[in-house]
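Below sits a lone chain in C-alpha coordinates, taken as the form predicted alone.
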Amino acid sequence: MRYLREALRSVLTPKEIELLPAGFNRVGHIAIISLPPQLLPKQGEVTRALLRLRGVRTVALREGVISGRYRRPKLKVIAGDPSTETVHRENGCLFKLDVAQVMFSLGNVYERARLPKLVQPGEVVADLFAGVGQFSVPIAKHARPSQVYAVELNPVAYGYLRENIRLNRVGHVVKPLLGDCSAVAPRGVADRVMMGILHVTHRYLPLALEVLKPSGGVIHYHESVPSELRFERPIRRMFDAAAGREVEILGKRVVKRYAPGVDHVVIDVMVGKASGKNIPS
(Lines of atoms letter the chains of each structure in order from A and count residues from 1; the text may use other names and numbers.)
(Lines give C-alpha, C1' and ligand atoms only; values in the text may rest on other atoms or scores of the structure.)
Protein backbone atom coordinates (compact mmCIF):
# COMPACT_ATOMS: atom_id res chain seq x y z
CA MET A 1 0.00 0.00 0.00
CA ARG A 2 3.05 2.24 -0.32
CA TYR A 3 1.49 3.99 -3.33
CA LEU A 4 -1.65 5.02 -1.45
CA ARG A 5 0.26 6.06 1.64
CA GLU A 6 2.49 8.34 -0.42
CA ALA A 7 -0.35 9.64 -2.62
CA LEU A 8 -2.54 10.51 0.36
CA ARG A 9 0.08 11.75 2.80
CA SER A 10 -0.78 15.39 2.05
CA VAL A 11 -4.56 14.97 2.42
CA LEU A 12 -4.88 12.48 5.31
CA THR A 13 -3.71 12.85 8.88
CA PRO A 14 -0.98 10.53 10.18
CA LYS A 15 -3.62 8.59 12.13
CA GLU A 16 -5.73 8.18 8.98
CA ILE A 17 -2.68 7.03 7.03
CA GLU A 18 -2.19 4.28 9.63
CA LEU A 19 -5.81 3.18 9.13
CA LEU A 20 -5.31 2.53 5.42
CA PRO A 21 -5.63 -1.20 4.64
CA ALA A 22 -2.54 -3.26 3.89
CA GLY A 23 -3.44 -3.54 0.22
CA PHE A 24 -6.11 -3.50 -2.46
CA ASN A 25 -7.03 -5.90 -5.22
CA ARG A 26 -6.73 -5.12 -8.92
CA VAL A 27 -8.93 -7.24 -11.22
CA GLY A 28 -8.73 -6.04 -14.79
CA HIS A 29 -9.61 -2.34 -14.82
CA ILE A 30 -11.19 -2.46 -11.34
CA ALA A 31 -9.52 -1.60 -8.03
CA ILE A 32 -11.26 -3.19 -5.05
CA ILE A 33 -10.58 -1.78 -1.60
CA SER A 34 -11.73 -2.31 1.98
CA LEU A 35 -11.96 0.75 4.21
CA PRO A 36 -12.57 0.94 7.97
CA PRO A 37 -15.57 3.06 9.05
CA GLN A 38 -13.25 5.89 10.16
CA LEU A 39 -12.00 6.36 6.57
CA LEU A 40 -15.36 6.25 4.79
CA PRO A 41 -15.69 10.07 4.93
CA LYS A 42 -12.36 10.22 3.06
CA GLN A 43 -13.26 7.70 0.37
CA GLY A 44 -13.27 10.48 -2.24
CA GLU A 45 -9.59 11.16 -1.66
CA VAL A 46 -8.82 7.43 -1.73
CA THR A 47 -10.71 6.81 -4.98
CA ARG A 48 -9.09 9.77 -6.74
CA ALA A 49 -5.67 8.35 -5.89
CA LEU A 50 -6.62 4.90 -7.19
CA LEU A 51 -8.06 6.30 -10.43
CA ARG A 52 -4.71 7.91 -11.15
CA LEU A 53 -3.18 4.44 -11.49
CA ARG A 54 -2.65 3.41 -15.10
CA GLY A 55 -5.48 1.25 -16.38
CA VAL A 56 -7.77 1.69 -13.36
CA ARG A 57 -11.18 2.97 -14.46
CA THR A 58 -13.39 1.72 -11.63
CA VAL A 59 -13.08 1.69 -7.84
CA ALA A 60 -15.26 -0.67 -5.82
CA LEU A 61 -15.67 -0.86 -2.06
CA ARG A 62 -15.81 -4.27 -0.42
CA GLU A 63 -18.79 -4.22 1.95
CA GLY A 64 -18.67 -7.76 3.35
CA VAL A 65 -17.33 -11.25 2.97
CA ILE A 66 -18.19 -13.69 0.21
CA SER A 67 -21.03 -15.92 1.34
CA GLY A 68 -23.84 -18.20 0.18
CA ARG A 69 -23.88 -21.20 -2.13
CA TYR A 70 -23.20 -18.99 -5.15
CA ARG A 71 -20.16 -17.35 -3.45
CA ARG A 72 -21.28 -13.87 -4.48
CA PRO A 73 -19.10 -10.90 -3.40
CA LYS A 74 -20.49 -7.85 -1.61
CA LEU A 75 -19.15 -4.87 -3.55
CA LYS A 76 -20.31 -1.35 -4.39
CA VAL A 77 -18.86 0.88 -7.10
CA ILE A 78 -17.89 4.19 -5.50
CA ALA A 79 -16.04 5.92 -8.35
CA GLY A 80 -15.34 5.79 -12.07
CA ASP A 81 -16.93 3.54 -14.68
CA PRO A 82 -20.00 1.84 -13.10
CA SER A 83 -19.44 -1.39 -15.02
CA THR A 84 -18.12 -4.25 -12.88
CA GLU A 85 -17.49 -6.58 -15.82
CA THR A 86 -13.84 -6.78 -16.84
CA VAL A 87 -11.18 -8.96 -18.46
CA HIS A 88 -8.36 -9.92 -16.11
CA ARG A 89 -5.02 -11.15 -17.46
CA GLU A 90 -3.02 -13.57 -15.35
CA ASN A 91 -0.40 -16.23 -16.01
CA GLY A 92 -0.92 -16.03 -19.76
CA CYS A 93 -4.70 -16.54 -19.42
CA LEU A 94 -7.71 -14.27 -19.88
CA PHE A 95 -10.56 -14.27 -17.37
CA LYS A 96 -13.74 -12.39 -18.18
CA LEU A 97 -15.93 -11.86 -15.11
CA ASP A 98 -18.19 -9.52 -13.19
CA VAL A 99 -16.46 -8.84 -9.86
CA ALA A 100 -19.79 -7.92 -8.23
CA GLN A 101 -21.38 -11.25 -9.15
CA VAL A 102 -18.68 -13.93 -9.02
CA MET A 103 -15.73 -14.74 -6.81
CA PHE A 104 -12.15 -14.29 -8.03
CA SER A 105 -9.55 -14.36 -5.25
CA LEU A 106 -6.21 -12.75 -6.07
CA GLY A 107 -4.81 -14.40 -2.95
CA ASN A 108 -4.82 -17.68 -4.88
CA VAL A 109 -2.61 -16.42 -7.72
CA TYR A 110 0.39 -18.56 -6.72
CA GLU A 111 -1.81 -21.63 -6.39
CA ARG A 112 -3.23 -21.05 -9.88
CA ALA A 113 0.31 -20.96 -11.27
CA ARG A 114 1.52 -23.93 -9.18
CA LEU A 115 -1.10 -26.51 -10.14
CA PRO A 116 -0.44 -26.70 -13.90
CA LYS A 117 3.16 -27.67 -13.07
CA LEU A 118 1.91 -30.70 -11.13
CA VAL A 119 -0.46 -32.10 -13.76
CA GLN A 120 1.09 -34.92 -15.77
CA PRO A 121 0.50 -35.42 -19.51
CA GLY A 122 -2.68 -37.34 -20.22
CA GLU A 123 -4.23 -36.88 -16.79
CA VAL A 124 -7.96 -36.45 -16.29
CA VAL A 125 -8.65 -33.56 -13.89
CA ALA A 126 -11.91 -32.74 -12.09
CA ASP A 127 -12.41 -29.20 -10.73
CA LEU A 128 -15.41 -29.53 -8.40
CA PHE A 129 -15.84 -25.79 -7.73
CA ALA A 130 -14.64 -24.27 -10.99
CA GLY A 131 -15.93 -20.70 -10.71
CA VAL A 132 -15.00 -18.78 -13.85
CA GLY A 133 -12.26 -21.29 -14.66
CA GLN A 134 -9.47 -19.82 -12.55
CA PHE A 135 -7.92 -23.29 -12.01
CA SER A 136 -9.34 -25.26 -14.94
CA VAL A 137 -8.23 -22.82 -17.66
CA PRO A 138 -4.53 -22.54 -16.62
CA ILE A 139 -4.32 -26.32 -16.21
CA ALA A 140 -5.76 -26.83 -19.70
CA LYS A 141 -3.56 -24.13 -21.22
CA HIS A 142 -0.22 -24.80 -19.54
CA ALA A 143 -0.30 -28.54 -18.83
CA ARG A 144 -1.26 -31.42 -21.11
CA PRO A 145 -4.28 -33.09 -19.51
CA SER A 146 -6.48 -35.29 -21.67
CA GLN A 147 -9.65 -33.87 -20.07
CA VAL A 148 -10.64 -31.28 -17.46
CA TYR A 149 -14.14 -31.50 -15.99
CA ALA A 150 -15.08 -28.04 -14.67
CA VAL A 151 -18.15 -28.12 -12.40
CA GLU A 152 -19.88 -24.89 -11.32
CA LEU A 153 -23.15 -24.33 -9.44
CA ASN A 154 -23.60 -20.57 -9.97
CA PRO A 155 -25.24 -19.95 -13.39
CA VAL A 156 -23.55 -16.54 -13.72
CA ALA A 157 -20.10 -17.97 -12.98
CA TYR A 158 -20.85 -20.88 -15.31
CA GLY A 159 -21.60 -18.43 -18.12
CA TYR A 160 -18.21 -16.78 -17.61
CA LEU A 161 -16.56 -20.20 -17.34
CA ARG A 162 -17.85 -21.06 -20.82
CA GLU A 163 -16.71 -17.67 -22.12
CA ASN A 164 -13.23 -18.10 -20.64
CA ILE A 165 -12.91 -21.56 -22.16
CA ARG A 166 -13.62 -19.90 -25.51
CA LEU A 167 -11.31 -16.92 -24.93
CA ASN A 168 -8.39 -19.19 -24.03
CA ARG A 169 -9.12 -21.72 -26.79
CA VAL A 170 -9.23 -24.74 -24.47
CA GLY A 171 -12.67 -26.05 -25.45
CA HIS A 172 -11.09 -29.26 -26.75
CA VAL A 173 -9.86 -30.02 -23.22
CA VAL A 174 -12.26 -28.42 -20.72
CA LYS A 175 -15.78 -29.78 -20.35
CA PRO A 176 -17.98 -27.36 -18.32
CA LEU A 177 -20.75 -28.88 -16.19
CA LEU A 178 -23.52 -26.76 -14.63
CA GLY A 179 -24.98 -27.84 -11.32
CA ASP A 180 -24.22 -29.10 -7.82
CA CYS A 181 -21.06 -31.19 -8.04
CA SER A 182 -22.69 -33.85 -5.87
CA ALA A 183 -25.19 -34.40 -8.68
CA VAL A 184 -23.27 -33.73 -11.90
CA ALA A 185 -19.60 -34.56 -11.26
CA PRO A 186 -18.51 -37.72 -13.11
CA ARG A 187 -17.54 -40.67 -10.92
CA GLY A 188 -14.50 -42.90 -11.19
CA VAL A 189 -12.76 -40.89 -13.92
CA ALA A 190 -10.17 -38.52 -12.44
CA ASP A 191 -6.46 -38.79 -11.79
CA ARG A 192 -6.60 -35.46 -9.95
CA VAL A 193 -9.40 -33.63 -8.11
CA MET A 194 -9.45 -29.91 -7.29
CA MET A 195 -11.39 -28.78 -4.20
CA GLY A 196 -10.92 -25.00 -4.33
CA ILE A 197 -13.67 -23.95 -1.93
CA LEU A 198 -13.58 -23.01 1.76
CA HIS A 199 -15.68 -23.55 4.90
CA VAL A 200 -17.60 -26.61 3.65
CA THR A 201 -14.86 -28.45 1.76
CA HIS A 202 -14.73 -31.41 4.15
CA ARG A 203 -18.36 -32.24 3.38
CA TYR A 204 -17.34 -33.03 -0.20
CA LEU A 205 -14.39 -35.30 0.57
CA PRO A 206 -16.47 -38.49 0.09
CA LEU A 207 -17.52 -37.13 -3.32
CA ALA A 208 -13.91 -36.36 -4.28
CA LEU A 209 -12.97 -39.95 -3.48
CA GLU A 210 -15.80 -41.16 -5.72
CA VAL A 211 -14.63 -38.91 -8.56
CA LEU A 212 -11.12 -40.39 -8.43
CA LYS A 213 -10.39 -43.44 -10.54
CA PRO A 214 -10.68 -46.76 -8.64
CA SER A 215 -6.89 -46.98 -8.80
CA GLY A 216 -6.64 -43.70 -6.86
CA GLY A 217 -5.08 -40.33 -7.55
CA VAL A 218 -4.35 -36.88 -6.13
CA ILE A 219 -6.74 -34.56 -4.27
CA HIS A 220 -5.92 -30.87 -3.73
CA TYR A 221 -7.92 -30.12 -0.59
CA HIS A 222 -8.46 -26.51 0.53
CA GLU A 223 -9.73 -25.53 3.97
CA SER A 224 -10.12 -22.45 6.17
CA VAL A 225 -8.78 -23.46 9.56
CA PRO A 226 -7.80 -21.86 12.90
CA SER A 227 -4.08 -21.11 12.77
CA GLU A 228 -3.32 -23.37 15.75
CA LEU A 229 -4.79 -26.32 13.80
CA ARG A 230 -3.15 -25.20 10.55
CA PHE A 231 -2.46 -28.61 8.98
CA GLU A 232 -3.57 -30.96 11.74
CA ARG A 233 -7.32 -30.68 11.08
CA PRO A 234 -7.33 -30.94 7.26
CA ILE A 235 -4.94 -33.91 7.36
CA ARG A 236 -7.08 -35.66 9.99
CA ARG A 237 -10.21 -35.05 7.92
CA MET A 238 -8.50 -36.45 4.85
CA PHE A 239 -7.48 -39.64 6.65
CA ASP A 240 -10.94 -40.04 8.16
CA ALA A 241 -12.67 -39.65 4.79
CA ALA A 242 -10.29 -42.07 3.07
CA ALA A 243 -10.55 -44.82 5.71
CA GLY A 244 -9.49 -48.12 4.18
CA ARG A 245 -7.31 -46.52 1.50
CA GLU A 246 -3.65 -45.61 1.46
CA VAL A 247 -3.06 -41.91 2.06
CA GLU A 248 0.16 -39.99 1.49
CA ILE A 249 0.52 -36.27 2.12
CA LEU A 250 2.52 -34.94 -0.84
CA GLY A 251 2.58 -31.30 0.24
CA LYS A 252 0.98 -28.69 2.44
CA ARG A 253 1.10 -24.92 2.36
CA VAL A 254 -0.64 -21.80 3.62
CA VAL A 255 -2.34 -20.12 0.67
CA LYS A 256 -3.07 -16.91 2.56
CA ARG A 257 -4.25 -15.48 5.85
CA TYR A 258 -8.03 -15.65 5.60
CA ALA A 259 -8.88 -13.67 8.76
CA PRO A 260 -7.21 -12.91 12.10
CA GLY A 261 -6.33 -16.30 13.55
CA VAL A 262 -7.64 -18.18 10.50
CA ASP A 263 -5.55 -19.56 7.63
CA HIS A 264 -6.49 -20.75 4.14
CA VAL A 265 -4.44 -23.90 3.64
CA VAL A 266 -4.14 -26.53 0.92
CA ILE A 267 -2.87 -30.09 1.23
CA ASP A 268 -1.90 -32.25 -1.74
CA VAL A 269 -2.91 -35.84 -1.03
CA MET A 270 -2.21 -39.08 -2.90
CA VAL A 271 -5.00 -41.59 -2.30
CA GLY A 272 -4.50 -45.24 -3.22
CA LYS A 273 -6.86 -48.05 -4.08
CA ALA A 274 -9.94 -48.58 -1.95
CA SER A 275 -8.55 -51.84 -0.62
CA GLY A 276 -5.38 -50.20 0.70
CA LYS A 277 -4.39 -49.43 4.27
CA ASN A 278 -3.92 -45.91 5.61
CA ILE A 279 -0.30 -44.93 6.11
CA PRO A 280 0.20 -41.78 8.29
CA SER A 281 2.45 -39.14 6.78
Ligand SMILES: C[S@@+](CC[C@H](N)C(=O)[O-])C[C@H]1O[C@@H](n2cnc3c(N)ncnc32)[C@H](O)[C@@H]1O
Second form
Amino acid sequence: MRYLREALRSVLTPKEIELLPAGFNRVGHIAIISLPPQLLPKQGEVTRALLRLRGVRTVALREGVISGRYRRPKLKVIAGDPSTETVHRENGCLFKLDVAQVMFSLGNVYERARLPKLVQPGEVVADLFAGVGQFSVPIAKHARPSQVYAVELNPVAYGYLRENIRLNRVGHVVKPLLGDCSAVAPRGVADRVMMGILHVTHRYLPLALEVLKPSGGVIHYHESVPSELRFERPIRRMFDAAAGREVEILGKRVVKRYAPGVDHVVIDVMVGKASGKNIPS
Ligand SMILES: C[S@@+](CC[C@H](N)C(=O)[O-])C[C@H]1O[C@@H](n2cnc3c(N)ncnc32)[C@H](O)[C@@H]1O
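What would you give as the form predicted together with the ligand, now that the form predicted alone is on the page?
First the chain shown before, then all remaining chains and molecules of the complex.
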Protein backbone atom coordinates (compact mmCIF):
# COMPACT_ATOMS: atom_id res chain seq x y z
CA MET A 1 0.00 0.00 0.00
CA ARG A 2 2.45 2.59 -1.29
CA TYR A 3 -0.09 5.43 -1.25
CA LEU A 4 -1.05 5.07 2.43
CA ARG A 5 2.56 4.56 3.55
CA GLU A 6 3.66 7.73 1.76
CA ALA A 7 0.62 9.76 2.86
CA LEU A 8 1.05 8.78 6.51
CA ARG A 9 4.84 8.89 6.80
CA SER A 10 4.77 12.26 8.59
CA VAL A 11 1.99 11.35 11.06
CA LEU A 12 2.70 7.70 11.99
CA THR A 13 5.83 6.25 13.59
CA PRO A 14 7.95 3.85 11.47
CA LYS A 15 6.61 0.99 13.63
CA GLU A 16 3.01 2.05 12.92
CA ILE A 17 3.79 2.33 9.21
CA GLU A 18 4.96 -1.31 9.32
CA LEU A 19 1.58 -2.30 10.81
CA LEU A 20 -0.42 -0.86 7.91
CA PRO A 21 -2.22 -3.61 5.97
CA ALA A 22 -0.95 -4.68 2.56
CA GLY A 23 -3.94 -3.13 0.80
CA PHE A 24 -7.48 -1.83 0.97
CA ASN A 25 -10.54 -2.52 -1.16
CA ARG A 26 -12.36 0.04 -3.22
CA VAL A 27 -15.97 -0.74 -4.13
CA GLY A 28 -17.63 2.20 -5.88
CA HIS A 29 -17.16 5.27 -3.69
CA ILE A 30 -16.28 3.20 -0.60
CA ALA A 31 -12.78 2.37 0.67
CA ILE A 32 -12.81 -0.70 2.92
CA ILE A 33 -9.85 -1.30 5.19
CA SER A 34 -8.82 -3.73 7.96
CA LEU A 35 -6.70 -2.27 10.74
CA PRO A 36 -4.82 -4.18 13.45
CA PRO A 37 -5.89 -3.21 17.04
CA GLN A 38 -2.66 -1.23 17.57
CA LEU A 39 -3.60 1.13 14.71
CA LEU A 40 -7.22 1.76 15.77
CA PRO A 41 -6.25 4.91 17.74
CA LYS A 42 -4.78 6.22 14.45
CA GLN A 43 -7.87 5.51 12.33
CA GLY A 44 -8.54 9.27 12.00
CA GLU A 45 -5.21 9.78 10.22
CA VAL A 46 -5.78 6.72 8.01
CA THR A 47 -9.31 7.75 7.01
CA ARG A 48 -8.26 11.32 6.21
CA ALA A 49 -5.62 9.94 3.83
CA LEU A 50 -8.16 7.61 2.17
CA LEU A 51 -10.74 10.39 1.78
CA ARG A 52 -8.15 12.41 -0.17
CA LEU A 53 -8.23 9.73 -2.93
CA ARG A 54 -10.27 10.75 -5.97
CA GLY A 55 -13.81 9.34 -5.86
CA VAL A 56 -13.60 8.00 -2.27
CA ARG A 57 -16.44 9.45 -0.18
CA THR A 58 -16.83 6.78 2.51
CA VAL A 59 -14.35 4.80 4.60
CA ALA A 60 -15.50 1.54 6.21
CA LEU A 61 -13.63 -0.64 8.66
CA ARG A 62 -13.77 -4.42 8.24
CA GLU A 63 -14.68 -5.84 11.65
CA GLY A 64 -14.76 -9.57 11.02
CA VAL A 65 -15.02 -12.21 8.35
CA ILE A 66 -17.89 -12.61 5.90
CA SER A 67 -20.21 -15.17 7.42
CA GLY A 68 -23.52 -17.00 7.33
CA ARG A 69 -25.53 -18.54 4.56
CA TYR A 70 -26.09 -15.13 2.94
CA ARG A 71 -22.31 -14.35 3.14
CA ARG A 72 -22.96 -11.04 4.89
CA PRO A 73 -19.87 -8.83 5.50
CA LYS A 74 -19.09 -7.20 8.88
CA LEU A 75 -18.30 -3.53 8.26
CA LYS A 76 -18.60 -0.22 10.09
CA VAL A 77 -18.50 3.20 8.42
CA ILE A 78 -15.86 5.28 10.22
CA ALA A 79 -15.70 8.42 8.07
CA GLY A 80 -17.42 10.32 5.29
CA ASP A 81 -20.82 9.68 3.74
CA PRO A 82 -22.63 7.10 5.96
CA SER A 83 -24.32 5.40 2.98
CA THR A 84 -22.96 1.93 2.22
CA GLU A 85 -24.91 1.60 -1.01
CA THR A 86 -22.82 2.25 -4.09
CA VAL A 87 -22.44 1.52 -7.79
CA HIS A 88 -19.22 -0.27 -8.69
CA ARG A 89 -18.02 -0.19 -12.29
CA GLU A 90 -15.99 -3.11 -13.56
CA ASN A 91 -15.20 -4.47 -16.99
CA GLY A 92 -17.99 -2.49 -18.68
CA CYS A 93 -20.63 -3.59 -16.12
CA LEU A 94 -22.36 -1.71 -13.30
CA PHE A 95 -22.93 -3.45 -9.96
CA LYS A 96 -25.18 -1.67 -7.49
CA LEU A 97 -24.92 -3.09 -3.98
CA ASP A 98 -24.79 -2.34 -0.28
CA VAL A 99 -21.29 -3.34 0.87
CA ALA A 100 -22.54 -3.78 4.45
CA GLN A 101 -25.21 -6.27 3.39
CA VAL A 102 -23.90 -8.33 0.49
CA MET A 103 -20.55 -9.74 -0.55
CA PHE A 104 -18.57 -8.41 -3.50
CA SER A 105 -15.07 -9.88 -3.70
CA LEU A 106 -12.52 -7.79 -5.61
CA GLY A 107 -10.25 -10.86 -5.58
CA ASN A 108 -12.62 -12.50 -8.11
CA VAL A 109 -12.20 -9.74 -10.71
CA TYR A 110 -10.18 -11.90 -13.14
CA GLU A 111 -12.73 -14.72 -12.85
CA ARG A 112 -15.57 -12.30 -13.67
CA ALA A 113 -13.65 -11.21 -16.80
CA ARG A 114 -12.60 -14.78 -17.78
CA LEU A 115 -16.01 -16.46 -17.73
CA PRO A 116 -17.79 -14.51 -20.50
CA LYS A 117 -14.96 -15.47 -22.89
CA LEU A 118 -15.77 -19.16 -22.41
CA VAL A 119 -19.52 -18.93 -23.07
CA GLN A 120 -20.47 -19.96 -26.62
CA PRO A 121 -23.26 -18.21 -28.56
CA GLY A 122 -26.67 -19.70 -27.78
CA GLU A 123 -25.64 -21.44 -24.55
CA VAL A 124 -27.99 -21.75 -21.60
CA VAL A 125 -26.17 -20.82 -18.36
CA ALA A 126 -27.33 -21.51 -14.79
CA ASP A 127 -25.72 -19.36 -12.08
CA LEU A 128 -26.73 -21.22 -8.91
CA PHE A 129 -25.39 -18.68 -6.36
CA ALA A 130 -25.86 -15.47 -8.31
CA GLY A 131 -25.32 -12.84 -5.59
CA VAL A 132 -25.84 -9.40 -7.13
CA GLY A 133 -25.08 -10.74 -10.62
CA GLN A 134 -21.27 -10.95 -10.38
CA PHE A 135 -21.16 -13.66 -13.09
CA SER A 136 -24.61 -13.48 -14.69
CA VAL A 137 -24.34 -9.81 -15.66
CA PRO A 138 -20.92 -9.92 -17.41
CA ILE A 139 -21.83 -13.20 -19.14
CA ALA A 140 -25.05 -11.64 -20.46
CA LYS A 141 -23.29 -8.42 -21.39
CA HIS A 142 -20.11 -9.75 -23.03
CA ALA A 143 -21.13 -13.18 -24.39
CA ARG A 144 -24.19 -14.25 -26.37
CA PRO A 145 -26.01 -16.84 -24.23
CA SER A 146 -29.63 -17.56 -25.14
CA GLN A 147 -30.62 -17.61 -21.45
CA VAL A 148 -29.00 -17.12 -18.05
CA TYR A 149 -30.86 -18.42 -14.98
CA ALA A 150 -29.60 -16.44 -11.96
CA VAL A 151 -30.63 -18.06 -8.65
CA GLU A 152 -30.22 -16.18 -5.36
CA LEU A 153 -31.43 -17.05 -1.87
CA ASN A 154 -30.88 -13.76 0.00
CA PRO A 155 -33.76 -11.34 -0.71
CA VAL A 156 -31.42 -8.33 -0.30
CA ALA A 157 -28.89 -9.67 -2.83
CA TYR A 158 -31.80 -10.71 -5.09
CA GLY A 159 -33.10 -7.11 -5.04
CA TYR A 160 -29.70 -5.86 -6.23
CA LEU A 161 -29.50 -8.68 -8.79
CA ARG A 162 -32.77 -7.44 -10.33
CA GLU A 163 -31.54 -3.86 -10.19
CA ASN A 164 -28.25 -4.80 -11.89
CA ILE A 165 -30.08 -6.70 -14.64
CA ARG A 166 -31.99 -3.49 -15.27
CA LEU A 167 -28.95 -1.16 -15.02
CA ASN A 168 -26.98 -3.29 -17.49
CA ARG A 169 -29.96 -3.81 -19.83
CA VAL A 170 -29.73 -7.59 -19.86
CA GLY A 171 -33.31 -8.35 -18.83
CA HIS A 172 -34.00 -10.06 -22.16
CA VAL A 173 -31.39 -12.74 -21.32
CA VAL A 174 -31.12 -13.04 -17.52
CA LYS A 175 -33.99 -14.59 -15.59
CA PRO A 176 -33.60 -13.97 -11.82
CA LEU A 177 -35.00 -16.64 -9.50
CA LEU A 178 -35.43 -16.02 -5.77
CA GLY A 179 -34.94 -18.99 -3.47
CA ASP A 180 -32.74 -21.95 -2.58
CA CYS A 181 -31.22 -23.28 -5.79
CA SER A 182 -32.02 -26.83 -4.62
CA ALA A 183 -35.69 -25.92 -4.85
CA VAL A 184 -35.93 -23.36 -7.66
CA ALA A 185 -33.15 -24.08 -10.20
CA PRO A 186 -34.57 -25.55 -13.40
CA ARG A 187 -33.43 -29.12 -14.15
CA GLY A 188 -32.01 -30.54 -17.36
CA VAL A 189 -31.63 -27.16 -19.11
CA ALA A 190 -28.06 -25.85 -18.90
CA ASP A 191 -24.98 -26.10 -21.09
CA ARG A 192 -22.94 -24.44 -18.31
CA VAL A 193 -23.41 -24.23 -14.55
CA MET A 194 -21.71 -21.65 -12.31
CA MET A 195 -21.07 -22.72 -8.72
CA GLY A 196 -19.72 -19.44 -7.30
CA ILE A 197 -19.86 -20.17 -3.59
CA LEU A 198 -17.33 -21.48 -1.06
CA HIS A 199 -17.37 -23.88 1.93
CA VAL A 200 -20.50 -25.82 0.89
CA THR A 201 -20.10 -26.12 -2.88
CA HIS A 202 -19.59 -29.90 -2.95
CA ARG A 203 -23.01 -30.45 -1.33
CA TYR A 204 -24.60 -28.92 -4.43
CA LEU A 205 -22.70 -31.01 -7.02
CA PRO A 206 -25.57 -33.52 -7.45
CA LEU A 207 -27.85 -30.54 -8.10
CA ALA A 208 -25.43 -29.01 -10.65
CA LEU A 209 -25.39 -32.35 -12.53
CA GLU A 210 -29.19 -32.35 -12.58
CA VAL A 211 -29.29 -28.77 -13.88
CA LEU A 212 -27.05 -29.66 -16.84
CA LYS A 213 -28.74 -30.90 -20.00
CA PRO A 214 -28.84 -34.73 -20.15
CA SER A 215 -26.32 -34.43 -23.00
CA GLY A 216 -23.82 -32.92 -20.51
CA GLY A 217 -21.98 -29.61 -20.29
CA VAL A 218 -19.52 -27.57 -18.28
CA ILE A 219 -19.46 -26.92 -14.53
CA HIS A 220 -17.34 -24.15 -12.96
CA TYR A 221 -16.79 -25.55 -9.48
CA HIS A 222 -15.39 -23.21 -6.79
CA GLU A 223 -13.98 -24.43 -3.48
CA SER A 224 -12.03 -23.12 -0.49
CA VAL A 225 -9.39 -25.76 0.12
CA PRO A 226 -6.23 -26.23 2.24
CA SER A 227 -3.31 -25.31 -0.04
CA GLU A 228 -1.79 -28.80 0.19
CA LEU A 229 -5.01 -30.30 -1.25
CA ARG A 230 -5.34 -27.61 -3.89
CA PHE A 231 -7.00 -29.15 -6.99
CA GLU A 232 -6.73 -32.72 -5.64
CA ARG A 233 -9.81 -32.47 -3.39
CA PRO A 234 -12.10 -30.56 -5.80
CA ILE A 235 -11.20 -32.93 -8.65
CA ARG A 236 -11.86 -35.98 -6.45
CA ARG A 237 -15.20 -34.55 -5.33
CA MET A 238 -16.15 -33.89 -8.93
CA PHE A 239 -15.35 -37.47 -10.03
CA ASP A 240 -17.22 -38.88 -6.99
CA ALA A 241 -20.33 -36.81 -7.74
CA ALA A 242 -20.31 -37.62 -11.46
CA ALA A 243 -20.45 -41.33 -10.57
CA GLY A 244 -19.40 -42.97 -13.81
CA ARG A 245 -20.22 -40.14 -16.20
CA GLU A 246 -17.35 -39.02 -18.38
CA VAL A 247 -15.38 -36.18 -16.71
CA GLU A 248 -12.73 -34.01 -18.34
CA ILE A 249 -10.89 -31.31 -16.38
CA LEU A 250 -10.70 -28.39 -18.82
CA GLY A 251 -8.89 -26.01 -16.48
CA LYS A 252 -7.95 -25.29 -12.90
CA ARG A 253 -6.77 -22.10 -11.25
CA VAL A 254 -6.28 -20.42 -7.92
CA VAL A 255 -8.73 -17.51 -7.80
CA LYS A 256 -7.17 -15.98 -4.67
CA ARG A 257 -5.57 -16.68 -1.32
CA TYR A 258 -8.62 -17.12 0.92
CA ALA A 259 -6.86 -17.30 4.32
CA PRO A 260 -3.38 -18.34 5.46
CA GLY A 261 -2.94 -21.89 4.11
CA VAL A 262 -6.33 -21.88 2.36
CA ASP A 263 -6.90 -21.20 -1.34
CA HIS A 264 -10.02 -20.30 -3.29
CA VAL A 265 -9.78 -22.46 -6.41
CA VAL A 266 -11.98 -23.04 -9.44
CA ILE A 267 -11.98 -26.06 -11.73
CA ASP A 268 -13.67 -26.04 -15.14
CA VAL A 269 -15.10 -29.48 -15.81
CA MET A 270 -16.76 -31.01 -18.87
CA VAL A 271 -19.24 -33.68 -17.85
CA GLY A 272 -20.42 -36.20 -20.43
CA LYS A 273 -23.96 -37.33 -21.04
CA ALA A 274 -26.08 -38.80 -18.29
CA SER A 275 -26.65 -42.53 -18.38
CA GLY A 276 -30.19 -43.89 -17.98
CA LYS A 277 -30.00 -43.99 -14.19
CA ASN A 278 -28.93 -40.35 -13.71
CA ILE A 279 -31.15 -38.59 -16.24
CA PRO A 280 -33.25 -36.05 -14.29
CA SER A 281 -36.95 -36.89 -14.18
C1 LIG B 1 -20.26 -15.84 -1.82
S2 LIG B 1 -21.64 -15.13 -2.65
C3 LIG B 1 -20.98 -15.24 -4.28
C4 LIG B 1 -21.66 -14.49 -5.36
C5 LIG B 1 -21.06 -14.75 -6.74
N6 LIG B 1 -21.41 -16.09 -7.22
C7 LIG B 1 -19.55 -14.62 -6.72
O8 LIG B 1 -18.86 -15.65 -6.84
O9 LIG B 1 -19.02 -13.51 -6.61
C10 LIG B 1 -22.73 -16.50 -2.56
C11 LIG B 1 -24.19 -16.15 -2.77
O12 LIG B 1 -24.94 -17.36 -2.78
C13 LIG B 1 -26.15 -17.17 -2.07
N14 LIG B 1 -26.62 -18.50 -1.64
C15 LIG B 1 -26.18 -19.24 -0.59
N16 LIG B 1 -26.80 -20.42 -0.55
C17 LIG B 1 -27.66 -20.44 -1.62
C18 LIG B 1 -28.61 -21.40 -2.11
N19 LIG B 1 -28.76 -22.57 -1.51
N20 LIG B 1 -29.32 -21.11 -3.22
C21 LIG B 1 -29.16 -19.91 -3.85
N22 LIG B 1 -28.29 -18.95 -3.42
C23 LIG B 1 -27.56 -19.21 -2.31
C24 LIG B 1 -25.78 -16.22 -0.95
O25 LIG B 1 -26.92 -15.52 -0.47
C26 LIG B 1 -24.77 -15.31 -1.65
O27 LIG B 1 -25.40 -14.18 -2.21
